[in-house]
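Only one chain is shown below, in structure tokens, and it's the form predicted alone.
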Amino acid sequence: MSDRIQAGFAVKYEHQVHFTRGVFRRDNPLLAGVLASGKAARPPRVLLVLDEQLANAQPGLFSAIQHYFAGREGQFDLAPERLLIPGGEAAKNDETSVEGLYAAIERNGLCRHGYVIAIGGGALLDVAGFAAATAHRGIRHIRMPSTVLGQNDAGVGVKNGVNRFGKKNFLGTFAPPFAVINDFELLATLPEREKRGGYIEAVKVALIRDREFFERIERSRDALRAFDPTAMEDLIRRCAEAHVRHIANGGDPFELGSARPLDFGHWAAHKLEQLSGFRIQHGEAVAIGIALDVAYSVLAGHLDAVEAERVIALIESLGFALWAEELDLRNADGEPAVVAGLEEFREHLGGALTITLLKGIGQGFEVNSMDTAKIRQALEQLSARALKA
């Protein structure tokens, strides 16, 4: 005999992903327009986070943002604090970033209608993501992406994180933002080896679902190696659509199975991160994870070699390289060290292993093991590459 109370319920949510430039010029109406949809009773408390290097890059971006809400007096409450954290991994590796960002939630008297923004790089806005989320049990949050990476990939994604016991994203949440707003101009004090880095991301989507996106970086390879802006801004655009679409018609937004798609390449990359001590950042990293899958997918039967080679030659022509001293480490077992990705890829998952491979350009497809044998040979033909170049 058992008795039973049962009711099933859906939650909306809207992803709004806006593209502009000049974000805090006076007369541009996007950030105030975004601000008042969220219709609070009364002048929202708007706390802002500001990634650092970006700071001291664009040093009149703080002035910048104070004559914007100067001139909007009244509509909202600019929080006389504004947080500097410094960019990079170290931001989601440093437990007081997360703590330091409660504090001043805390401190500056948010209420659950109230906004952080949040403008920086990918690592950044995880952080403040992750905070926004679970104070309060979830405050407002704007996503001012400062990097191609963030702007195309992981800006407008709907999950927040921070590394802990030396693993990726091991504490987190899936809470979408209130809004993303993409400003190409944050981009212009950006260092090359960090414009790069988003541009793998791009490339990672097309692959698995786009053939004629990819064909579309392969024409415009030099003007992106050239950081042409025009090709820079295209590439982000669509990328960014790609993603949100995955997001809004994927079935799983809140990725409770066991498949990733967006993550083909992550479960080499993640653990070639971490054997670094994050020294390689994640989109040399996922270069170099998306390539060894390629690899793979040859050797285990999947994809033709001439394909194959399409994609190893544009990830090189674009800069990236295909190899790391870190994939020389070995476990007791004489085995890779980075082949343990494998399994922390399946834990933070949960369920079976479950990798994206190819059979073709953009044709992605999902298997549920890896033979460390084709890993190890997918390894040496990276390695006798790299030599080689």
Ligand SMILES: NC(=O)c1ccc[n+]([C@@H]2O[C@H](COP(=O)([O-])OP(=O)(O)OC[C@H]3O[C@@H](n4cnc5c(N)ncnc54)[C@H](O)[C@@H]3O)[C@@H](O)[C@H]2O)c1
Second form
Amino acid sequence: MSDRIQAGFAVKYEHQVHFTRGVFRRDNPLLAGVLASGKAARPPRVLLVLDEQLANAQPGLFSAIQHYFAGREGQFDLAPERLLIPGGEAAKNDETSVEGLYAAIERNGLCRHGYVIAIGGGALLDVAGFAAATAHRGIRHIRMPSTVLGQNDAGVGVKNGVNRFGKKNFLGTFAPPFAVINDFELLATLPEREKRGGYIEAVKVALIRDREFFERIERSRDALRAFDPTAMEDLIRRCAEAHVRHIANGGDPFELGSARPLDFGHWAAHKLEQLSGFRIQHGEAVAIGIALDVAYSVLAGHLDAVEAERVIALIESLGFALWAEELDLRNADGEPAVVAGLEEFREHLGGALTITLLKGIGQGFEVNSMDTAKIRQALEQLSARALKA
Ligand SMILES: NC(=O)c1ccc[n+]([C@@H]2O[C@H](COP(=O)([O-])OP(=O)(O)OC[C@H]3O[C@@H](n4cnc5c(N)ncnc54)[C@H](O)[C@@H]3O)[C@@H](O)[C@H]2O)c1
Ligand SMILES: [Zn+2]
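Which structure goes with the form predicted in complex with this ligand, now that we have seen the form predicted alone?
Once more the chain from above appears, this time first in line as the rest of the complex follows.
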């Protein structure tokens, strides 16, 4: 004998990503409108979490925020305390970052109708998003990415995560933020290395989905290499849009299946970041990971060599190095150490190994295995190319 009660239910999310300039200029109504749209019964408490490097680079930021809220007294209740967390991957590796956030959320009495506003790079947003998603089982969270990668990729999605056991994003949740606000002016102080790092996620999206976007990036490569703001904004907007459309229309916003097309080039990248002790930044590692999977796609007979050369040339012309000494590291059995990234990638996702490769520019497709001998060959090609350069 058995019995059961079953009930299906659906939860609807509205994922809003806004683009603006000068979000904290007093006459900019965007943030106030977003906060007010939460229709809290009383003025909601707002806790600010700032990326420390951003706060140092833009010393006027906090006082601008205070003025913004001072002009809206009675509507919102800005917590007098602001939290500064050192940005970068260290924030995700350091267990005390999340603890510090929980303590601040508790100390400042935030409830589920309160807001954590996090302003910073993708790493800081991941930490703040995780803390906000788990404190009280979920506090409203507004992300304001201050890096190119944050604005076009890391910050516009619905997940968060912190690193544990030396593994990226071992802890995390799928928790759509209340809103994402991309303020292009926040990027003004970003070092060039970080700006460039974000470009590769746009190249990635273009490669798997959108040939026309790839060609657009090709046409603006010189402007991008010179960090021209207009070219950067165009790239960010289009890439962010592709991400949001993928989440909304891709059929698997919370990644319950095995496929993760937007992680093209990432199986090797995550491993490489880890092998380098995070000396190599995410975007830099992704550039190498993409080059590797492009070379592999040719060796496996999926991609035309001329198309592959065009891809690799674009990535190089944006200023990325396509080799790192960590690619020479070997396991005890003599295999390139980076190959372990495949199994770690599968384990993180669950299910069958699913890797995106290329059939052409704008045409990603999935495979369920990779041949280690061909990976080694692809690595040799990258190494030879780097030596020649
Ligand atoms: N949650 C997701 O869906 C998702 C997706 C992709 C990537 N990520 C994560 O995002 C992280 C990478 O993010 P990132 O590329 O933004 O790098 P980052 O967060 O490491 O920031 C790079 C550096 O720039 C500093 N910084 C940030 N904004 C600045 C500014 N405007 N001026 C001066 N300095 C500034 C930061 O303090 C940091 O030192 C990785 O941890 C990656 O795993 C998350
Ligand atoms: Zn990425």
